[in-house]
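The chain that follows stands alone, in the form predicted on its own, written as structure tokens.
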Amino acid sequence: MTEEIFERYAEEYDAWYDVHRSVYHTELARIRSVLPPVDARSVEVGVGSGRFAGPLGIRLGIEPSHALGRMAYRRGIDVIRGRAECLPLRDDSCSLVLLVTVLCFLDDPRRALAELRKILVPGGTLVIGFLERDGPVVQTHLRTGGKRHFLSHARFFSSDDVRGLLRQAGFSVLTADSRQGFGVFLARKD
């Protein structure tokens, strides 16, 4: 199961952001460029070690991994243990949901997107950052087996796939930016 990988290799996962600092900062800047104002009802689902929520001012995260959740907590994030497919939040309770490099690790992306829609207020926004199936990171991994602990458990999507999943879940895509194999979509709950 994917959760076990993130438990076992949490330190390695978090260290990637230091080793690849320029890639991380580029992804962070691209998300920041579309992110609406963050408020007390904002949440990052799959908060990991807090590398995105913290700098973006999001103070609540959902994370299935204890090890990564502890790291996020140390970065100032209140962490609730949970999975995207069954969120431990009330319906219509969030103004903004952030999902970064999580879609590829979900057991049931359709169910997860339906859950995200449920917790968002009417007109609430969802920002998704994802590794694109045809992008250089994924293609290098497929060719060489790099990042074996993590990406070997991933199922990758194209931008068109993600756009379709969002529409099926009841979201309108407001902006879509695909560069260097990392897609960033801003969507609104219909």
Given for the second form:
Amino acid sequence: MTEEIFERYAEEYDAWYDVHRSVYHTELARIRSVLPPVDARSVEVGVGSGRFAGPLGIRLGIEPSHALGRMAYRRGIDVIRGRAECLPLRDDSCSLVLLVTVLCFLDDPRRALAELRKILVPGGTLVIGFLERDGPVVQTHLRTGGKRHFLSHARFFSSDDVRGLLRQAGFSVLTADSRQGFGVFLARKD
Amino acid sequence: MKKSTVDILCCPVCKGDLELRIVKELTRESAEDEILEGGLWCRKCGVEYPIREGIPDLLPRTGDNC
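May I ask for the structure of the form predicted in complex with the partner chain now, the form predicted on its own having been displayed?
After this comes the whole thing, all chains and molecules, with the earlier chain placed first.
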């Protein structure tokens, strides 16, 4: 269901980043500030149209939506069409995984986090950016209905929820930056 | 898809090895070879995942656990 929405509104999804340039750049800067050095084995899961992987220098992306994946490909990302819950990547093959505003759209977040843990090398890093359930962005959306079609299909988590999910999946949370309703967590595979 | 990316790919369902079949590739002196059309075959699942316009489609086709 969510995947269909992203196919249908791909252009609109991508345009959001131009319309809300300052929010986008703030999110990007906060992720960049915690991101370990990117290498050839760094991957963004749910790369979308490549708005984060591109500027952050991440060359590989996993994306279920054909339409969004094509946009990321045109931005120079090596795109693999796939789902976070059934990743087509070998165990211990990635040094760094980035996951931005993806958790809320997953059918099975626990399963996806278990998959992310498997593809990471021991000591590998997971950086998660997410809209916090109790933050102003989500609350405004829930109150007004909002115009972002995608968010109406999202299931939001609080920072405590995300911390719990990460621990259960076998990650240690190293830093947790929670501001303006957007959480940025840095976690390590135990 | 960059040719070297194949090294880290596996079947999304059984996690087994994939055999690469190249139909069309782009070779460049300044950058890594790019596979544009072809397939990734999982012998165990009997599924070929297509590569079209440079993007391999590794969405799961089989299995209840995906």
